[in-house]
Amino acid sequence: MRALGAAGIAGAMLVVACGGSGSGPAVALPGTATGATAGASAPASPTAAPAPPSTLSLAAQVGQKMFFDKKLSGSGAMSCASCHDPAHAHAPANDLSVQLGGVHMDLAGLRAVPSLRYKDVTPPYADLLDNPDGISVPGPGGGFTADGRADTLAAQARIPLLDPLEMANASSAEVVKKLQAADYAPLIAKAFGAKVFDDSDAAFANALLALQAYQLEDKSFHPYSSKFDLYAGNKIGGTLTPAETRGLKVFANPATGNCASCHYQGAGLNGSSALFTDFSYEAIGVPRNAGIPANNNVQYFDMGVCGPLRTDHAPAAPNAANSFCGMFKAPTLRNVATRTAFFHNGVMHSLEQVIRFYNTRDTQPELWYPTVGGTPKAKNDPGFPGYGLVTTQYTGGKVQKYDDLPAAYAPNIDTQLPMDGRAAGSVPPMSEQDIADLICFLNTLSDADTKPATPTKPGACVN
């Protein structure tokens, strides 16, 4: 689906690159108009505090109020914040691969928890959606979550406050209830009407769209001030080092990173730049974690659009041709380099690991998949690395490649730069400099108000 956009975008991003002494850039990124300055209605100074509630909707002063409200919870004990915490990016503030939670919350998730900064734009998901490149042809995007079955930010949190290893509550009347005995209860009489509560299922439905209105109108949740976004519209303290411009360019390079042909979309909230991600799915076989307690059934397989929590794409039998098997959502790079647990399993736990297995899933499998009839060495070569998912060094046997995936759907993998299936041992696409430079750029796309999961050593990203 990228591979036709890649070299329209890359382009496009490179003129961004091309800044020159680091200036910002004097030409449009994409989804700008045309000759205008890049990024130049973003907010003049961004905050990521959360609004004060006069700021904010009726509606959205009871979504804050329920945000916050671990009464909320069948535990009493979790709330919407729990998981996505404005002080992490309202990501979580632990580095496990999933959360837990449930009635005595004791339960794991059966997928990481993404951030929900950056959503207020996000198309419903469509089969034939068209890409924001222009160039690219349709294919599948938008949506909520990691495969795209909620269509709007109120359909998405109906899920964790029924889902039962999440906030667990049994039903919505439930949920309604709790909302009805909450201090806050005159609010959302005053925000839905003095019956608010004479229909339940109303009620709810008002509810979700509470907490949807709050994430709409709360800047914090799209604050846009990363260093990227001074950069972009020509503001002080924007100037990119010369070690960030390098990795813009590995960022957008068709032959090396190739990250733009699913991680950039121009125009953000009014017009403010990029969102990073351009909504699109794919399957590249991220290996499967041992960690989550539903894998240890060796017949479950999350398969993203497909299955099994989203059940309108399911193959018609087991491992019938499916093409939608292994997608999952290409989510924004914002705020990317503050998060601790990475793809839609948390399985790796560092940004550097998470290029690197772009850079060695084909070149050197035997570090991120499980080999098989192998003999492990009692020393590992001088030369093994030490970043991949294995750390154990074996001879002979045979890599289990995509191992958290049916065989059967294996040719739905995406074979685009630099997971473009070169064979085991040959050179990856991107070297240790772009490497390091890339990491230098990611860490451009934090916010103001966070810290990096892993602050770079003094020094590295300036020449």
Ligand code: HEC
Contents of the next structure:
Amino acid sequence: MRALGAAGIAGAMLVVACGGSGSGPAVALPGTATGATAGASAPASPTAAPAPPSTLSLAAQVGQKMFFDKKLSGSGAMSCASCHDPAHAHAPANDLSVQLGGVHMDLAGLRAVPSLRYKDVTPPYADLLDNPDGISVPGPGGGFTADGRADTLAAQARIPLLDPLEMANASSAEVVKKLQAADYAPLIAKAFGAKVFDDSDAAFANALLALQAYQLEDKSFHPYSSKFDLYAGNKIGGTLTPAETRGLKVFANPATGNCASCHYQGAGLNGSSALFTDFSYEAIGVPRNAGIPANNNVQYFDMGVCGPLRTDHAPAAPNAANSFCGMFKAPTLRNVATRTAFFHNGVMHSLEQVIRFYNTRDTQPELWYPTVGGTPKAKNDPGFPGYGLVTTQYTGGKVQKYDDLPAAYAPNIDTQLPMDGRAAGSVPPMSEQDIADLICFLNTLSDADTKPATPTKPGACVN
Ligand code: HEC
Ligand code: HEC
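Cool, the form predicted alone is there; where's the form predicted in complex with heme C (HEC)?
Following is the full complex, with the preceding chain placed first.
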């Protein structure tokens, strides 16, 4: 829980609104960088200009080759880009909650695939990370994946390469053998030395650094080309419409949307522009996704920071007190309007659904969690909304709120607005107009090379 004072949000957003966010992003170069080199220029054709020389370090050039190399998987059919498609803001091209991988490409993963954009300035995980806003109390923050179990992009890259549900290599040695046989093996030797393959463990470590260097150096991972960036930098075309401006206010307003208290970090960190996450972890009670095969086991709970994927904060015994259970990383909202699977388990499939969940999790929990012991109505009452995860209305019974967290951990659920624990049946914090405006604003966070998952209706975000 990282409550941010009202003055803080207003102040933070004001800096951005005034275009005082400083210059563009400064990208930290990895220790492996060996300086820019001229790549071989493409054969000149009469019509096309020659390709510009690569501005990536040799290590990053290796990482780029690896990122798209399907041979680096147990199936031979999957690369990093299969799940992190550059044409979809480095997120999946399909709308599955979790992707299929493994040696035969038939095993479902455990979590939705995040975008890889704007991860370059993520600090390592800490239980008590200073909040970048400088106002909120320190709390769990930083790190990669939804539970922060990898401290660097290099450490993270090991996970998919060896995960039997993803790229499914049997060992790091198997990956190194494939690299040795790759047509870009000479580039690897150029980047890391002629003896790079002599020691398999060292070669694997270098390969992970190469993937990290690519993600840090290549501008496609952090183009800062959204309408919001134009607006924050006072550039041409950077004017928000009245609807988008109202949406920004809902985003920042501590009495309605309050999104900024977890999804905003102002300019400053490593010279970056606003990242739309403060890297913090909270338990917000995302409903269980029955579509994930692992969830067929009623004993299985993905509890984020307390495990089971992450192992260093596990409860001492089942259901023993543990404040980390249920916490997941508040992801960046940049490019969120391009996504088709939301939250760590991909249970929701539209931005509107996510925002309606935030608005009515407490006031109409029956729309989001299963009801047990009730009788389904033959026909829903007029006005019973169709946007929830549960579209059947019940008489009687009990709503199983927070059905993806053992009951012992319900007290970990965050109680900040917009989900402040207000009674079922009361008025939700955001109005219909607020929701529509907020969606308009979130669409301004999409990079210029992306397409919205659900285009807003023509004219809807103008006035
Ligand atoms: C089968 C799909 C799949 C493939 C292939 C895949 N990933 Fe991922 N990636 C995921 C999922 C799922 C997560 C979220 C994992 C979690 O939260 O535990 C993720 C998370 C990440 C993250 C952390 C992002 C964040 O927000 O913290 C990075 C970085 C990443 N992947 C890089 C890579 C690289 C590099 C490769 C290739 C070596 C790769 N991925 C291959 C599915 C995939
Ligand atoms: C108390 C902190 C908090 C507040 C306030 C908050 N969020 Fe979140 N948000 C989170 C966390 C934590 C997650 C990840 C939850 C998970 O995966 O289980 C998340 C996830 C999301 C996602 C899913 C992104 C993705 O890539 O899957 C969206 C969209 C989102 N939030 C939008 C909003 C909006 C819009 C608001 C304001 C109406 C808001 N959030 C308010 C903490 C917060």
